[in-house]
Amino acid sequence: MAIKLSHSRAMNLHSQYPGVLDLKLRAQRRIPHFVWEYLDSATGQEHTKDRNRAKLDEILFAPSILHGEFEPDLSTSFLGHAFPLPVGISPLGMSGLIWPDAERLLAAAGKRLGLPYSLSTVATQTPETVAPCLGEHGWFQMYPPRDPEIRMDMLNRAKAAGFRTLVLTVDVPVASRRERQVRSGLTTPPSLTPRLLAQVATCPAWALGTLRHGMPRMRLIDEYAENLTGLSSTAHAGYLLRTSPDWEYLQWLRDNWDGPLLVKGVLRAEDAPKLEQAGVDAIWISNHAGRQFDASLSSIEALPAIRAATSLPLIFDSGVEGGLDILRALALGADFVMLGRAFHYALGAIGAQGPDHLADILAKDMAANMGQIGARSIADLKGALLT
């Protein structure tokens, strides 16, 4: 199945932005510095972020010869659905800070492209405001609320808005320190100090869009903080409301959510059989792109052992910067790959048409590399690995 994109414009985007790096560099120029630091930073000295990149680069394939002409099949089946690419849009907190109205733009892109879109609990939009833009592959990512009434209400709202898959994030038991972000002057909620206003003044497209859509805030969390708990919206209500979940919490979710349930943030192989027994539908291997813990192994290092430990479908993220990285993860046993930063680079670089262009970049990159190694489909990738 070939992916069909609707971005043929007078301007040839591929000549200007042929790769993810080009989108990244343009986005850095078009969004304020404090916003860029929020998007691009990790925690500590960013060793885990660097390790994600370095370990992906170590995964090599053997080029193939004399395999004749063919057009690689990039499609896949995942959780009972057919997708034109084995790719989805990861949840990213405060997405609308990075680009105005980002959540709805990305949800609409997911619908056009036939790819999953995942909305974060700490997005700048609620499930209800995203619902009109949502396609059939809406995933709701949950930072686990402590209060069972809030928890149940959040599930009901997500389901009513059209989100059919629930993602429990388990790798944020405590707040991370993200020092680079703090140095930028960003606060929660964002407060435009003279220092930050000077940065905003250099980014007119971001500034006008933000003026039109309003200053970003965690609308879903704010509703619960203000209406149900009385917490101050000047504090990081996301952390005040959430808890560090345990196995009992997971079982509660399984009992109260009748759609696919995914667990995000898994790195230990010994957890995989337990998750399988708990009724989880897929495991999401992730180190939060290095944003939580600076002494973590890379996600790609964790993938083979987890693949050997379970028959559940596996999702992969962290460090993915192009189609070749997607192939690397698939070859090592992932069934699906999610990208967060890259889709926001695309929005920051060229706005609403950015996600479509990124999907085309990824598809072309995957096809070119599959041609080099003689892989006619995703199933052929593992046999081309150098071990």
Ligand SMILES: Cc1cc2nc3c(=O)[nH]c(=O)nc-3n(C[C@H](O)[C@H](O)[C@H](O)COP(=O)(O)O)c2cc1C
The other form holds:
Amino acid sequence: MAIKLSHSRAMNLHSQYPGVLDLKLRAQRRIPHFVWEYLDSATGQEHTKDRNRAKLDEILFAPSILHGEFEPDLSTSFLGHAFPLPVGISPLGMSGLIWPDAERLLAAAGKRLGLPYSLSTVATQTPETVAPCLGEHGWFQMYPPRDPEIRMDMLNRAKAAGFRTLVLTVDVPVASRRERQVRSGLTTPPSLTPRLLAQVATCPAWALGTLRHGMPRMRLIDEYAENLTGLSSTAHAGYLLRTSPDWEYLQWLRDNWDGPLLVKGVLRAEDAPKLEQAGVDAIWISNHAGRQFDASLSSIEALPAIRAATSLPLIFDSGVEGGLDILRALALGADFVMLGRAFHYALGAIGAQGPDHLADILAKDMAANMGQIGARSIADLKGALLT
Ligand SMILES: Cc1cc2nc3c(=O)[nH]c(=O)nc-3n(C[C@H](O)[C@H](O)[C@H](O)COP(=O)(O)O)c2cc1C
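Structure of the form predicted together with the ligand, please, following the form predicted alone?
Full complex below, order starting with the chain above.
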């Protein structure tokens, strides 16, 4: 994959940060602890988060021998577009809290790399402020507003800002408790207590960036909240604006959005044909990285049955930590794989060029493992699993 970093800089980064774990460890040192807890925590005792990892590790391949020399083709086409890698950036709320200006940095990285970038409804930037950085593959993730006028306005704004694909997230019917996050002292919006300020003081790059870009807040939600109620705080606004959608709501969205519509947070096979009937363009299998429900099956466990239940394209996320995990999901029938936290580790570790380095790690890791498996292309992965 053609990465725009100079060769020597790229080699240097690979010797310093050969894998996602190296990015994670450095990011953890450069991000204040309460922010790290927001990024890294799941809900309950984090069994679902652990299960995502454990079940990915159980997916094994049969290595191939005597297949000769080849350079694997990592490219794919998805929803009518060609991509250099079957990889994109998942939406993260308050992304700009995790690393200053993260939304615009990630949108710009998506543009450079030719990969999809998803902007969350509860990001610290609005569709308009991200628009100048956005490439061809901007996906807008919607937490569904209750108010029909706000709903329509959000769709129009996303479209006008250049987001061609709409993602409806359906695995947050209620707020989750995220006890570890509460323990860290993080509130919504963040209020800088002396305890939190002491953590900020140990992370100068984060602190300076945050000073430069302003205190992170949910700008899009704030704008609507101010107009609707005069509230300037996101404390209540999020729940005032977002609802738990039903099938009728989905139909309304389908009728009012003329681009690709994706539904994110699907784990049950029986929902797949219904989504297909509702006119959805792709299904996004995800358990929100274990942040919503601590008795959930892992995303990778859900994938085979959903693959069998629908011919719709499938997106996979939750717990992907390297190229090998991407191959695992593709081999089980996913068409595209998204990563959320890993792209934020990359920003936290290296800054603006971090996502490019992460994409390079993923590409190299995919290629090395495809060499072991004897898979010349993504299509070859399907028959390579150990059964
Ligand atoms: C800090 C954080 C915030 C998130 N915010 C959102 C969000 O606003 N909307 C959404 O659809 N998913 C959200 N997610 C879930 C991600 O989009 C994605 O499904 C998940 O992070 C993928 O797992 P990974 O981080 O292991 O790659 C969030 C995840 C994290 C870690």
